[in-house]
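Starting off, we have a lone chain in the form predicted on its own, written out as structure tokens.
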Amino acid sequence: MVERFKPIRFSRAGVRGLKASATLSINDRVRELWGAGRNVYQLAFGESRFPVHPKIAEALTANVQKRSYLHPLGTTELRTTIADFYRRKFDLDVSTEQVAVGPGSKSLIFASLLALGEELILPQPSWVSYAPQAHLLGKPVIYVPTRPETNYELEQDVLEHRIQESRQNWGNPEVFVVNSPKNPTGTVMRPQKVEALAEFAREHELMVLSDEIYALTAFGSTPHVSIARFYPEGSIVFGGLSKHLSLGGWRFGVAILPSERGGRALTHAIENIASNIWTCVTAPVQYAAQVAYAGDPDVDGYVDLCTRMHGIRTLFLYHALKRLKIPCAEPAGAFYIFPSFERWREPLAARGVHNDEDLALHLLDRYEIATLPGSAFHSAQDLTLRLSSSYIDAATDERAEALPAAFRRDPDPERFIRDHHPRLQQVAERFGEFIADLENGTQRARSGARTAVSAR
């Protein structure tokens, strides 16, 4: 008999089948293990940990008495500053009226999904919360697989096939999510690919939700280019302060909406949703964000510094995995790596590891490495994991504050890792132990098979 909790009765639409965010759940689990005295290497949680820039911290403190309700879309001054920022940084033609701020880009994405059309088109893999948000709204999801061989870029023929397949089954695909630099792979879409996807979206009259929260963390040779450069009338660009300025807990996000008549109607819809759900972004945070987006050379320089550190840390881990012959796309932004362990399926199965969830648990239990399974990101490939370099060696505020100071003194990448990242080096060694154990297990199995054949 199903247990009831009268008078509490749950909504099937919102609660049934919904799980907590995998990224937040693993962070809670790691904290529990740390509290119990376990040594756990945190590669699961994608939180940038560098300290708050002093000028932004001062602005927050100076405006702590600002406690009145503000406009649901943000103050006019802040929205104007953000519009200037997007024109300057990303070459987008943005006006004050196109800007909306909210309590994190996640809230603004949800509000946009609530306001917009039917089926959601999602690449595989993709960030863990897009699909659950569609689930909360009762909207179907069309998954479009991407391949490591093509650097996890969307292939238009596959995208076309999935859209036509949905329409033939009376589906109505209307909203398309693009994310670059990408969580979970750390890859960045090439500008020509962005332009081609923009033309595809225009041809199919798709509304694009372009999640560019990692735009200022691109550290590779491929520059970040917004799809709104090529498809401004059909794109919403999302950003915020959480990644490039390490302000995730402040919950501040930005949406850049289209400018034409439909865009103005959409902005009004977002305003109505905001006014009925979150009212406004916390007032002191809005005044601090004013400084973050104002183009102060000190703040811009700090963003560049943090991006360089993210790049060095992420590429160290990537090259360590490559030396172990672990396949993964080369990251060029954010702080993520998405390796595959498919080539070791047989020795993993011998250890009771049959899927990526088993693999993540095995690494945590046996090697003290916390990761996230690729299935949490709806990966089309099995035995994949998402690794994040952002937390390790920066778990405490003291350690996080020491890293920028050390890098300013000596920006040499090799010495920066060697002298200031003991745990990152240790986790690379742990992966080496893990692969050696798998290889030795494979060799023992092959040796045993040869012995059995000889005996026959």
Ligand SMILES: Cc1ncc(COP(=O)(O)O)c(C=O)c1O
Second form
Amino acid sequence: MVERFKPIRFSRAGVRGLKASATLSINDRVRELWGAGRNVYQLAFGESRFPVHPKIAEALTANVQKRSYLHPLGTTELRTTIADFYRRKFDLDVSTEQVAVGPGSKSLIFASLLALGEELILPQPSWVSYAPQAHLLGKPVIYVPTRPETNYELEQDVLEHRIQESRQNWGNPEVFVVNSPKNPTGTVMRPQKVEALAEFAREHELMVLSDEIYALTAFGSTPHVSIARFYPEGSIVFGGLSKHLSLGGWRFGVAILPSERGGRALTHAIENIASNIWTCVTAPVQYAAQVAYAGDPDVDGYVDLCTRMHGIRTLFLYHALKRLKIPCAEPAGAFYIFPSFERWREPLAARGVHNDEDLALHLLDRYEIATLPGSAFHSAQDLTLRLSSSYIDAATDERAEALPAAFRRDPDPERFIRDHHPRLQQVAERFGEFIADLENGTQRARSGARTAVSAR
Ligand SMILES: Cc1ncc(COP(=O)(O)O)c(C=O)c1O
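Could I see the form predicted in complex with the ligand next, after the form predicted on its own?
Next comes the full complex, and the chain you just saw is listed first.
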């Protein structure tokens, strides 16, 4: 029986099994284990940890007395600066009126879902919060599976099939989420694919929510291209400062809305939602964001430096797993990889591991490696995990600050890993032990029985 707490009665969204974001929950668990002296390797939490750029930090402190409510979509000066930035960096024809800033892109995605259409078309796998947001709004989700063999790119015939299927069931698929560079796979969509999807969306009159929060973290040979270049009338582009400038806790996101008449109506709807829910982004943060988007060569150079460091750290993990023959798509952006352990299904089953949640728990419990199960991302493949390279060897502020300083002194990737990433190297070895144990049929004792080490 469901427990009732008078006079607290839950709404539909509250009682229908909505869970806290998986990424935030695992982070709490890892902190608990660290608190108990356990030597857990944090590959679960996707948070860029590099320090605040000094010019942005200065702008924040200089504006601490800015305490008035601001316009719900952001100050005009900031919106103009952001429009210029998107024109310069992403070749998008953006005007001031098309820019909205909000407390994180997460809130702006939610506001857009609230304002727009019925069913949400969502690739599998995709970031943890889109489906719960649709759930909170009572909107159905159509999942479209993607495959590692095709680099997790959406296949048009599968997409078409899922849309037709929904329409035959009186569904109304109208809103389509794309995300590149992609969380959880770290893959980047090829420009030709972006163009083809834009054409598809136009043909099917779909509204595209293009989550480009990792746009400036693309480190591979595939450049990031925004779908709004090809479908400006039907795309909202989301960005912000959380990833490439490591400012997740500042809660600053951007939406670039369409320009035409429909776009203006949508901007108005977002403004109404913002003004009735969050009012505006924290005023000093808006003034600091102005510096982040101004095109200062120091800040742009720092973004580039951080992206190169993320690339080296992520590719180290990818190559370590590849040497162990763990299937994994090659990452080209963000700080994630998405390996599959399907080929070890039998030895895993022999130790009671039957799905990816069991697998994530087994790795945490026996090998002290914190990861996220692929099912948190609605993966179409079982026994997948998402690993993030963003936290390890950067867990404390001192270590996070030491990394860019060391990389500036010596940008050689091998030495950068060898001399400054002890834990990344150790966790790669742990994966080696795990695979060797699976292949030799050996079992590892519970890690709680081992000597506790408090290093992070
Ligand atoms: C794909 C994706 N979109 C959006 C967000 C939310 O970012 P923000 O800090 O701008 O709300 C995240 C954060 O983890 C993410 O991974």
